[in-house]
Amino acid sequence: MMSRPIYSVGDRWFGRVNAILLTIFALCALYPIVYVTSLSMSSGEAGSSGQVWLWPVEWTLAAHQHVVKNSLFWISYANTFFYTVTGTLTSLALVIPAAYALSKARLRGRRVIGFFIAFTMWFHAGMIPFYLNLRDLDLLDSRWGIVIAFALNAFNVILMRNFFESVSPTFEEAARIDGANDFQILWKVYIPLAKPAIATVALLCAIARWNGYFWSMVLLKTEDKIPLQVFLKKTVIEVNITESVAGAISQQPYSLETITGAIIVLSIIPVLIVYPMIQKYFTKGVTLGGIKE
């Protein structure tokens, strides 16, 4: 019969303090979501006067109904899905081969190439040269400009390379004995083994694409091409409400505050649905990506 482990008084108190701190951190992370959701389901008067802090006040879905009736909202939503899905697949198509090549000691100049890739994490040319480069490549106000310009991230390459380096070389040796080349080894051996790391990189890329705001605002000028985050900015920040418009809004069951909350809530629904499904891969991928033999 197995005996229970003996914990000292210090161990028990350490566990209790950790549980309390983690609970506080979890509540701090959860509260903004609860607040925005409650705000979006409150009346316009309650939202603009600051009466909402936890639960909806004068519960209504008028703000949500107003948002979903806006055709530009759905266009920007579709654009966000396009940038996220296409951008993530493009990033994986570049990150995986690059990481596989850098994980092989037989690659000439591997350390130099790796250094220059890591160098971009610390230093970059700057916003203006980057913008001018995209302008010269005719990628301004282009959907593919958003996809291609941000397709490769140095951190993702290093993370995937570290995982590939942790794979035992016996797998590759066995595949080469069977006559496989590098492309076959990557596709049939490394990629199946790297599913946790690939899921991690895919999640990082997807979140970055979904939340992409600044460069989409700078590079895209046509409203039919803007993503959801830029639509939110145009709806809330750039709207100069005159007294007549303010009077018209005050007569409605919604306000700018509740509309803002509704857009935010509707924009995070896909993330809340997808993330729990791949959370285990994310945790495992980060752990495995840091292991090197």
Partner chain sequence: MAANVSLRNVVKRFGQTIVVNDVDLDIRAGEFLVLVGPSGCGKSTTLRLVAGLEQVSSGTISIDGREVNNLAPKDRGVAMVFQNYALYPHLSVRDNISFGLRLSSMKRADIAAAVARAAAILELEPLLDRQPAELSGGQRQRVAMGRAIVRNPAVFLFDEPLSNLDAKLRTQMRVEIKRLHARLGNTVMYVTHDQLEAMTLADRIVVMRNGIIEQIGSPEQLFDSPASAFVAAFIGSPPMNLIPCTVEQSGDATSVRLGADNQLCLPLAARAALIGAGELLFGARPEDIHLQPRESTQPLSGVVELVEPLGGESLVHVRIGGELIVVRAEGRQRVQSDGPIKLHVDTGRIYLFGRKDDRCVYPAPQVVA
Given for the second form:
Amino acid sequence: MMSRPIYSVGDRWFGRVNAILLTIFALCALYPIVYVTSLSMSSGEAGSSGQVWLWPVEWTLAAHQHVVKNSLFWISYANTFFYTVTGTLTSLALVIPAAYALSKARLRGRRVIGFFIAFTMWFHAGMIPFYLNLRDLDLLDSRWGIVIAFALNAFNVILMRNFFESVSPTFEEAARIDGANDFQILWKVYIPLAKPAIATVALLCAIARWNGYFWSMVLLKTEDKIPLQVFLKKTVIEVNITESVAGAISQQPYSLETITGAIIVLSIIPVLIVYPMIQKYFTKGVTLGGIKE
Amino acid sequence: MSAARQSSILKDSSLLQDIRRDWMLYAMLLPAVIWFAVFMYQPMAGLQIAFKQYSVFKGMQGSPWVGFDHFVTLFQSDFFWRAILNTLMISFYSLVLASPVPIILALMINEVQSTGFRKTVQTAVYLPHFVSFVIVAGIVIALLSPGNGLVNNALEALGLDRTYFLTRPEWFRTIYIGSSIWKEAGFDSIIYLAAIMGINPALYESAQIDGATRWQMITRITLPSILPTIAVLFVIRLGNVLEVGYEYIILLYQPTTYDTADVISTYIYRVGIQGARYDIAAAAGVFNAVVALILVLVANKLSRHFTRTGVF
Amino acid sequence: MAANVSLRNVVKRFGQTIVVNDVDLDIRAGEFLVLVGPSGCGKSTTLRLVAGLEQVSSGTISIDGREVNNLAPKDRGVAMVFQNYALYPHLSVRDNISFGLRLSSMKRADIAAAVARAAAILELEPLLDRQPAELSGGQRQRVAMGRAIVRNPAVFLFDEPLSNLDAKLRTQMRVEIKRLHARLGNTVMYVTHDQLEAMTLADRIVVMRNGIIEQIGSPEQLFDSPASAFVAAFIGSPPMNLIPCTVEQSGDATSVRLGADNQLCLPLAARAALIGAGELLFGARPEDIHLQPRESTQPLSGVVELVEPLGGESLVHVRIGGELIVVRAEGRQRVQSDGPIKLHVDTGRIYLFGRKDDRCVYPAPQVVA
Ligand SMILES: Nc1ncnc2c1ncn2[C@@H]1O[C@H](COP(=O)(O)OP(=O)(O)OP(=O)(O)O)[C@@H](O)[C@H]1O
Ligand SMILES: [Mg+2]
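So the form predicted on its own is up there; where is the form predicted in complex with its partner chain?
Whole complex next, starting from this chain.
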């Protein structure tokens, strides 16, 4: 990085204006989240009469308490954890060995298989045949169907393969002379070497799992299988779209608005907890497929 | 020396020998290959349904062929044309309005000298990317709520009428693109920031000695240096114009806004998944996928032309 | 433990290109054999064929009399030290050294003992719990050797192990490798670019060129009787002077003409070898050209172009005819730049090589086993 240059007056003003604008942007990025948080902690009366705009009005946790009492909320929360953890682990278990094998020149048919995988990035059958295929495989309304059917994508395989290709082949050769076979080389040498790339792929998978709703909505019919995002869609989106036309409800310490806010806040907490850990990857710049020594 | 012996010398080892020696590699690859075959290629075989009169009772194989009937039906349908048009419009507006934002953001972030401030800004603007579409839609709905949403409160305070934006077709694109910018612009700036980081610092130092202002350095050094990145990403976007965020649209649209909001994928979803007209929806999907593939290939050609390195 | 290694008609192709071409080589048990040659000549490939990291296209490789063509590297009893060391960055020095042993089903106590022994030999004890990133270049090099010797291999393979070190450390490690070999007595195959390393370490040197063996011999043999101008130019520093010449025969006397002004009478012995010869390459080592006349030397005249003082000696660059030659002048002889000079060539120590095929024609090449 450049050392701090000495600026002229005009340039210093430029810097100040830039900083002010960026501050505004940053606040804009955060504001909606702050807003729903405050909304969720305001009284039902304040929430439905639109008094809240920055800080909670008539501070109360009633809405949160109400949401927390809902067993379906917790079931969907637990489901999301299940889908995220098993889904990410399944993805890694499939992606890492495949990418390792594809990174080796001695693999026969490497180009063909690489194309076979990459082709799916440019052409896929689309929603309906994919859906019908899952139906034929009897994976509708199945937990494991959700885990398996979305375990892989070509991008992650290629990302991981590129990383493995960037690892110096002498590590493999040294391990081979030391008597390691391919499984051992992968497990004891390449996986430890590839930790940053694995973390990246795991992160991409986990975020997609945590945030995705579409296919869970399409495939899962049983209420106690649905993940959080589908629960959110049902409670926050569908209810709101109908209710807000119908108008507000009864005399409670919470209102539809504050409940909505509480559900959103409670569901975003894990993301907010994990975010500081992962964002340092991104503030450093992209390191996807980065080379280690 | 006999011909057979000659050829065995020319070949280092036979396929079978290689597979036996490296069987573990093939074993590692097998699960993924099976996965792609089952979940990506098998559905491609299922595309035939687009050319059949599908009946649940007869199944995919038993249903009779109807050739291009479904395509004819589609192209005679105003709704399908509306979906194509909406897809293109949303893509076009995103391309023009949304894609410059991350570039500007990256340029601005790059001008920040203090590491602490820079990290803070980055942390803040990347955050929305990690918020799910459902939550974003929830927040949008809350903010725009006609009864007590912030936006309408503000309008009222300014003496304007309350509007239920989400039921008004003329507002849909603005809402969709605006909230997409909020969600993704920060995160999308990462790739441009990375490109900016790759610029040789000596360029700036010599420009500084030549007396360039910061503005001049941005326009004469930074922007031209990241132009290849901008070009490649622009071309990729062009190739993906048919890919609009249907998962997000489904959350935001209502029958009253279909006029501007219904895109090809949402049309497929409604007709196929919700309406169970699999054959006609699959035909729309085939059309979409084929056009998308052509666009992507053209875009890749273009990008090769611009940068001599293709996207793939 | 030491084993002999033999390569018979070994060929290695990558696609259409032949990288190792019909190599025959016998390495005696306990021998220190150094492979040298220009970049891309196939040294590393030869080493990797022995290691089992590449498969031969044809021919056989045997270690200790046993054909190993189809054996996996670990079953060949070899250990290898790589140019970039290939230390596993996530493992401590101790775990790096014991990596191979832990893969085999060796007992823990035995592994610990083996690591301790290797560490003692290489003086690595204080470093055992460090990570590779916390080591200096020389230390990493020693760890890489530790990883090799802990396996107690019959054959050690080194691929330019010192080329990532600075000059001083390289000298030091060179001595250490030599000591190690003296102590352990394993067979060593050692690839290097550095002719000094080759000269000081080797029992025998193999000079390779374009995938074939140009010459094999002890350092002295290669230095004194190079089989070709190529070898002559490769061994010795600064390299042998090689300049075009013409053989002239008048009556009994045979002489070579170097440019317009200089002629050198050759000993009688040369006559037979040079019958019918015309255009050749004349070779003389910088050490064998003197500024003062000596016994059996003949003067050549030239012009000094440049003097490089090296302290105890200097290198004098002299233009003779159109060619530039280098003379090693011992002591602190004063030489004026740009002045005319007489050079005295030791005719007992000159070489003549074919212009086209590069082979040595005089002195008659020795047949070496
Ligand atoms: N895997 C491979 N595929 C194709 N060609 C190869 C491969 N490995 C080596 N070669 C080629 O074989 C030739 C010999 O390579 P090798 O590594 O043995 O040379 P070297 O003598 O060790 O050179 P250096 O001194 O530069 O290390 C080179 O021309 C190289 O390009
Ligand atoms: Mg080499």
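Residue numbers count along the first chain shown, from 1. Rigid core here is just the name for the largest C-alpha set that superposes within 1.5 Å across the two forms. All of these numbers come straight from a predicted model, not from anything done at the bench.
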message: Tell me whether S43 is among the residues that move between these two forms (Cα shift of 2 angstroms or more, core superposed).
response: yes
field: Rigid core superposition, V68 Cα moves 2 angstroms or more between these two forms
entry: no
message: With a threshold of 2 Å on the C-alpha, tell me if V52 counts as moved between these two forms once the core is superposed.
response: yes
